[in-house]
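This document starts with one chain, in the form predicted on its own, laid out as structure tokens.
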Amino acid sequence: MSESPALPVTLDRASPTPLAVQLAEELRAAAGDGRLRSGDRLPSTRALAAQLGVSRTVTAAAYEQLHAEGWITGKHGSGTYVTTAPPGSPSARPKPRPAEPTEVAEVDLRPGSPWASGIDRSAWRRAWRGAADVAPLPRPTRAGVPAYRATVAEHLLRHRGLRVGGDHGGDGGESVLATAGTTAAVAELAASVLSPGDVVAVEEPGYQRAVQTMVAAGLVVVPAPVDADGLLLEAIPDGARAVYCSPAHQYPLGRRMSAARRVALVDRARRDGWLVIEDDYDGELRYDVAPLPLLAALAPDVVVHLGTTSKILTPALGVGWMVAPPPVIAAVLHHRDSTGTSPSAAGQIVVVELARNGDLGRHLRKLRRELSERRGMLVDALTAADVRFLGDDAGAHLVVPLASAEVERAVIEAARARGITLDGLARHHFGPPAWFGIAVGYAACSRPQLRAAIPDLLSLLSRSSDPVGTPSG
């Protein structure tokens, strides 16, 4: 093992760059450029203190944050030693790099994702560190963390209008179950409440990801139309099993399902037995009038409530909730149980953390306010070019109709080669695709890319839309 070497250190006292962070990054440099090399032994904090004519308080700082980033490490009796620089760390003074073309940045303009840069880095951080003071839990929680019930309960409440366990008392989280997000959840439900040869007849055009979890199942997945009310329940055939929708933001076209459409579902879902799987993927994001009340409040005796995070802050988190009635929920729990799996809790806490400082609320109040204007941009754009769309003033997108698959292929490929990409409609159809068009999201994007994206956008659908409409059974 080396001795001390002769440290290439030099200090500038008249830079307003305090002494330890010049320190720190000389030898960070050093060991960077291969100047000092792993399994070097550094002088004493005394000693370096000494041979720069500084305070020990300086050199004591630059090795503490050395050594917190793995540049150093110290060995017990023994004194302070270089190791092997971190993967991908940079250097202080990074060698220049010869000019790499400049690449047209990607314009994400598909559906589905959400506004995750507009989360505050100063909260989300403050939730994990207090998630991290947490006890870590000795078991798994089949059912979920209690608290996090608990505040879903709440937010249930608060932005959905849903009260559950309201007659049992306590604070609702006992009529909750955490999950890992929707397709985790009609997983759970394939497995545990329905059997394979089921027939489960589901929104057409819809969420194809839920649809082949079902299949994937063994369930036997029946296609229904919708049309400007929703779900056509005439559709359903007799012997259903269960319906699977999304009547707050029918995914993907935008609209919500009619009052009396709902009234007409969960009374017929009584009369023939249905469980109603009612995924509420993004119902907190309405902009215009408050949501119509969700079939759960309708119908709790036959409606299981789907809901997420992944659309109001971020898949990462991988959590979700299922509010259902007790059958349902002792299904999945036993379930879980023989099975062995139950969803993280690590996601769950943060969202615990993230509603106990406040700071839950805030980014909704604030997702809203963003996700509004970047829909009232949009839809200003369309409007004054002429162009159709579809779907209600909520969500992260909205769909622009086109007159055939060829057309949205093209318009499609197009954007693509102008470095914006889009999703259609036909791929989110089980059977035949019946609706073609561009589900145009507003949500991964930042605003400024928006912006610039809109006039291209414009000048490809302004040609290919299709001023005659699409099918509406």
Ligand SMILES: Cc1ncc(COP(=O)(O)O)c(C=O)c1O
The other form holds:
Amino acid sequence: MSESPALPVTLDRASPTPLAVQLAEELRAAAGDGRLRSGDRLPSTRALAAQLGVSRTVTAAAYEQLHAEGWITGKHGSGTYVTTAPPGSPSARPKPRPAEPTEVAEVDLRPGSPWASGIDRSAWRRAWRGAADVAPLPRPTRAGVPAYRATVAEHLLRHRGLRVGGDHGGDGGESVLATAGTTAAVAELAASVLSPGDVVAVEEPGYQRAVQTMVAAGLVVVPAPVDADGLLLEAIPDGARAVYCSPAHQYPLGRRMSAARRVALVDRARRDGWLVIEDDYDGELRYDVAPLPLLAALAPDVVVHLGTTSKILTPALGVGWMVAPPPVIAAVLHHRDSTGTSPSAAGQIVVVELARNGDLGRHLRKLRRELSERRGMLVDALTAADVRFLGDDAGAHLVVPLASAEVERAVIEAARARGITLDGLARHHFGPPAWFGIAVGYAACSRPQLRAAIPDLLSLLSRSSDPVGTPSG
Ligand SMILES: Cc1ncc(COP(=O)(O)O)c(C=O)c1O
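Please show me the structure of the same protein in the form predicted in complex with this ligand, now that we have looked at it in the form predicted on its own.
Then the entire complex follows, led off by the chain already shown.
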């Protein structure tokens, strides 16, 4: 084994390609064409960062990516070595691994993506193998696969305290519809229960994919600001037909809707004829905060409850659920039947298998533990650096408020130059932005990436964070 000479790397700071991605590409190319040989020892992430004049986050992210691809080996502290064979031999080429992501070398701290790499691969394989044993279905299942609907009913009871199906004596599945995810469900509601021109109030800031789905369906969207208790009811216009909100963990601000606001919301909904759409996108992820009753538990007659596997498993599965009053269920089923659409059964069967094996429960426990520890790392660091943040002890992101759009943009830019991708609050508005800041997601990256990125994050945020806060915060 030999210590590599100064590494043959040049980085282009003007390029839009993140530095970590460039570095990984350069090292991969050097290993592929023989400039680096199997057994060569690479400098530490710290030494290489100093050599290249970049942050350690960049070198750590590049090494982590190459490690995942099998180009390098070694552990923290004991050296990192090139593992490729000399050029020319067939094994010098990286083995094609089509199912693996190949361009994730930058540290992605945006909210939204789940900890998909945390899914136990043997459990995942077991579920897909089990799903393959299910006989081909002769026709589409408009409401969803019965076993899936029963699995969801059980999941909601166990993890969200929601008893569905009430007194019908069944397994609860009859008041649950399978969906292809939250936004797909919103599109179906817009096309079946609502009509073009109907007014829908949405949280501001809020989940713009759902909002744009409504706009695309011809609904008239009215943004309603949120305060510390949740969506402001007085901002909902007369004549509204529906209200869309995320009470368990307001997206993106990360706070719960208070119990009093929940009760007031469903009371008004009953009085004024609103359909309340409850987006429970990450309701299973709660660490140290007491659960509050779901809107669907308070008022099953006026609430459509939407859940998804996008945050607990992967959005690539395309599987979610809807619990709704009987007329809404009937309207959605009629729409599916008349348009010949229904959510694909394959992902539903995989979820059934995961639950049947006990793997879903194990994964949820592991996910909660991992994300709460990651959150703890981040919260401790922000607290020690005196950086103010918002958000309950829940979910997979928190928010650091900033004073203005310019500061938000500058922080995102500066982070990008250090190989960290951040997400700002401004883009989560339907109208002119009123909240500025960074929504820091801690599920998409790996734990070492998060740990390595925290010093950079702190140095950017502690200079910029907003000590007084943004609207009604
Ligand atoms: C607020 C919110 N709701 C719902 C979802 C999930 O949507 P889907 O089930 O369509 O993937 C997300 C995903 O990012 C989200 O952020």
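Numbering follows the first chain given and starts at 1. Take the two forms, superpose them, and find the largest set of C-alpha atoms that agree within 1.5 Å; that set is the rigid core. Computed from a predicted model, the values in this text were never measured in an experiment.
Annotation: Cα of Ala62 displaced by at least 2 Å between these two forms, core superposition.
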